[in-house]
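Next up: a single chain in structure tokens, the form predicted alone.
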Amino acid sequence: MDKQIEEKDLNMKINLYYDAENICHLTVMGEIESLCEEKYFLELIEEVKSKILHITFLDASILGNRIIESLYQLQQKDSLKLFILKAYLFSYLYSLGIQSKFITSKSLIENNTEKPYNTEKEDVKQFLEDIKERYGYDYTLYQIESIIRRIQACMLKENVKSFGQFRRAILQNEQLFEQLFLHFSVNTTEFFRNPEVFYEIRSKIVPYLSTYPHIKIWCAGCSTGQEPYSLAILLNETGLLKKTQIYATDINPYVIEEAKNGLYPLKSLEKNIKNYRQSGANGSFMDSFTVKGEYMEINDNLKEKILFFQHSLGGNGILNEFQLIMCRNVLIYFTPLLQRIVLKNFANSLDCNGFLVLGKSEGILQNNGHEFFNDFNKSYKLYKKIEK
């Protein structure tokens, strides 16, 4: 009975149907979230994929790299049209040469009629609050003109005039939300970003962490995975990912899930490449991934050394206790008061002689960070925990 029950759900979730000209039909409500789910949904692809077939996702914002290898072969077959509502997974998908079309194109906010009002900093600061109460997710004490700007766009993309509908809006639903707080977080990052710092690590920080017999590594705020896959490669090369976790964390779930998946765009290769070879490394950087198709897939022997997870910096406290902790490009969105409350959580989550890594533009001045970190190296923001 139990079983009768769950094949009618996933019938329920993941509708196949022929229409009049035998075009085969495969409609995916939501996320596909279980194991059981995409096991059932790649069966059915197998089952039609001689046929012609239009696939809808319906509220799905990511999907796994199973499901994405298959959609990539059927479309290099002529054999598939998708079909997308969330933005999203069309610009994931879009950026690893699958092709689909955006079925949504009118404002996601309905009946925009009210007379247009600025964005005023206390009222932003209430639809903050609010947002906490209601979703969880604390942007409280992030820099104010940083989320006036992208509220701002937010409400030009859905050609929203007045914030009070706008704030409405979001706060009444909660798909709608999900959609629109990924213009809070900036997902801006490459593989070996700024090579220079990597260098530093490789040369000054590794012979450090070559003494302990199990190493752990936090990269805060990890965007779509680059970074914490970086120091993988780097640690794999110098003969120490075998006794290395890294935790890698981001306030945003969907960038967490495509960190999960490791599949990257090819059209970046060149870039990338030059990183690699300006952080000092000589092998390799294709030895790290499989190329599939128009994009690339990281090792099996990298992924498995990496803990991916969603994680608040403003809400979430100590992780751990780590050897090394990166967050770079994140401070400088927080103000000076949770720039020092996340400086501090980070100097409780390592170890006594730990270090921080922070972005080209951040700092330890303007936030007291002095209180629990000494300079290390002051020109690529390396920092060590101060010794009490």
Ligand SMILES: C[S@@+](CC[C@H](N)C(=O)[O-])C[C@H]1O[C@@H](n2cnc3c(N)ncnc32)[C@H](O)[C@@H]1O
Second form
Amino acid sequence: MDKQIEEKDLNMKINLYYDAENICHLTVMGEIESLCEEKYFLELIEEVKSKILHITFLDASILGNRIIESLYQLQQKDSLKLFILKAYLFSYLYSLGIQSKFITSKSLIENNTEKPYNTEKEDVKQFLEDIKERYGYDYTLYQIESIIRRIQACMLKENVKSFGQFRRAILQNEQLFEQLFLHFSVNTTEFFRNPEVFYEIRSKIVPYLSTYPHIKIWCAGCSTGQEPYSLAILLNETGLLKKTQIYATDINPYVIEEAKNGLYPLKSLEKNIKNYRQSGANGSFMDSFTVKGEYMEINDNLKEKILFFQHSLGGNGILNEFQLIMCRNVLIYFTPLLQRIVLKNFANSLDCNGFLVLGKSEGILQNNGHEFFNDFNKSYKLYKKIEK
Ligand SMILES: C[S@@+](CC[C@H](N)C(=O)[O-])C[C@H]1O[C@@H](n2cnc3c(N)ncnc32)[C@H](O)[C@@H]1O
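Okay, that's the form predicted alone, but what's the structure of the form predicted in complex with the named molecule?
The complete assembly is shown below, putting the previous chain first.
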């Protein structure tokens, strides 16, 4: 039997067929984005779940919680094999203890004739201008050396030796651009990262925040959500969460979707708990989560307090009236000029006594940040807006 399931309302498409061994093969094309698409997929799985299932995701880079749960359960019963084309989804599922096979697309670029990895600075700068024009993402004020390293990593992965061909392919092929985009984005993060900073927030900034009837916090460059969720846990434990709204933003739409899911692998639990304790907390880290197989899901009362959305610090202007902005390990990728623009935007986004927290190896000296901020605790990179 070879059947194609198609619905006009859906952007994604699923092909389904049974092979000679009665294994049910599903090939999912497009992202599963809307609730209606998610429901459609889950109902289909429900119908065929008595069979051995082989599911291939061709385009999806991220999947919602309910789908993750159903895939996890099917794998527990040994009735599912997964095949994934997008590296992002592959590593995300892996982190959650869901096994899948990574299938690579044949390189989209052929005929390598130019000098290998010839990535001259001026050419790369022009390439970033072209990306800005074609896709609207502005990397022109990122540290060029770090961009070049990441372009080379992407060329290596795609097995392309010529920068010229790589550049043409990226500008012609949106899918390939997305792959590159993921390489541009260093998303490393963890719960209560640099716990001494959270200790300082708990002991010095929370008393200040508690004087406000409503608290607004912006976590900029939030990656997959561990940082804003750590803040939400801390505020919950100090009784402030009820009156708080956290905005959590990142340039990378995939990490934002992951953050919204709020699912994290249990295998990092030991490190999470160690950080949590060192941050001065004395509750139980796991009280904020529900364990689901090999992963844990952040509780709804914390999720509800965070608004996750895509936002670029380089382009989308300011959000405002915050009492606290956290932006750690993001400015290091920017040139001093962009750092200065962003710091000014932060100053304009804070209310008159607001705090700014930067990352361990970041500071405000190099970019004249003292025009906008005073040191509050220099060693922990805590700053206070200067009242004008
Ligand atoms: C290394 S992670 C830091 C995550 C978290 N703040 C922490 O310290 O654990 C850097 C994040 O900054 C984001 N980022 C890079 N450029 C950005 C921009 N222009 N606007 C917003 N986010 C950006 C990346 O996508 C990535 O998720």
